[in-house]
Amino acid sequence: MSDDQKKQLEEFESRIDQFHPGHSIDCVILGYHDRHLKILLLKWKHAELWSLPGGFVYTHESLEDAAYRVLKERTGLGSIFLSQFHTFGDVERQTAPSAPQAVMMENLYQKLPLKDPVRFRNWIQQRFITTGYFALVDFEKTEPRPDFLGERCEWIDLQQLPELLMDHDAIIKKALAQLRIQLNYLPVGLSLLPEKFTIQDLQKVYEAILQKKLDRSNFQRKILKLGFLNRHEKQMTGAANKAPFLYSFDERNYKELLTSGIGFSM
């Protein structure tokens, strides 16, 4: 266990008892790379376990303000696109959906260099209502760190998720369902690329996220004609074919139209 972990374990435990009881909130972090989704999950210790980035909220702390944190502790990065998009609040969430998985939790918790065992159990153990929020992020930019409980915290392809904790495999479920629908009239996809892209690079990242091939050429009439984007020199890519040109993101523009309302569909 690195230092790091050990300061945030003791960090945890002297204000266990400062948390909101029974709620939890979980983070649905993704971002985009190498043509396809990536979503950052953590691997347990001492298993072949992994989970979503999640926290507790402080009893002076809103249920948004403890997302920030959380996302900030897992990526540093500092105010980016959340969204909340459902509370998880089934009984029988956290049984695991295979009996292994209590064994494996079992086993982590023990080893554990705890104060107070009881209590660390006692809050560990007691039933959560979850509070779903996913990030958008530049893939970029964040240098994951895992929480006390997780060996590594790491980018994972979307399309080969391993054993996931609990119910996180519905949670991502839902995270991606409601992600489709904010594409719909919000551009989402643009907060997942770095600050110069091609339209190229755009058009992939809605192709992961609908999970469907988009005509090229009508793309770009569509996403240029919303006009938030800025054109820029071309790229030259090595490549033997014509140089794209390079494009921004341009908020201002971007939430002139918010205000006028943005009719937007794929």
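To complete the pair, please output the form predicted on its own; the form predicted together with another copy of the chain was given just before.
No partners, no molecules, just the chain.
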């Protein structure tokens, strides 16, 4: 355990009484890299346990403030798109870990340098209702950092997810379903892509989220007709006549379209 994680643990133990009992935050943090949609997961120490980045809610803060705090702690980013999508309150969600998972969790707790192990266990093993948030971030700008339970925080391809703790698989599925429903009203490209990109890059983002192929010419025609892209110099590839143009978002026009209630359909 690093010195920073030891400080996190000490602070957590000292402030347990300042958390709202029975409520937690779980964040589905999505990024886009190498034409694949990726999710940020926490790999637990001393165990083959993976989970969503999450945390607890201080009595003095709102749910949204708690989610932003957790996101900044895990990604290093302070200004990102965030949306609450569902609250998970099944009575059985706390007993969801399989027997092997439960054993690994207990082994991890035993290895933590706790000042008051009984108090820690009483808190961490109580029933929690969790509120899910999904966040869209620029992959290249993040600095993934684990909490005191984690060995590492790592980007994982959505098509290659490991076995997850408790109901976190269901939380991810619900987040993606909600993202697809709201896709035409969310700043997906603005949040996931770098400042300059090709039309094909933008199409690949939508295909990764929708999990289906889109007609290239139709997509390009629709996107350019909407008028929220600025065209820049070509992306040089060695074949000037085939080099694609680079684009950036006209943020004002893009956001006005998304908030107009009209949206746009892919």
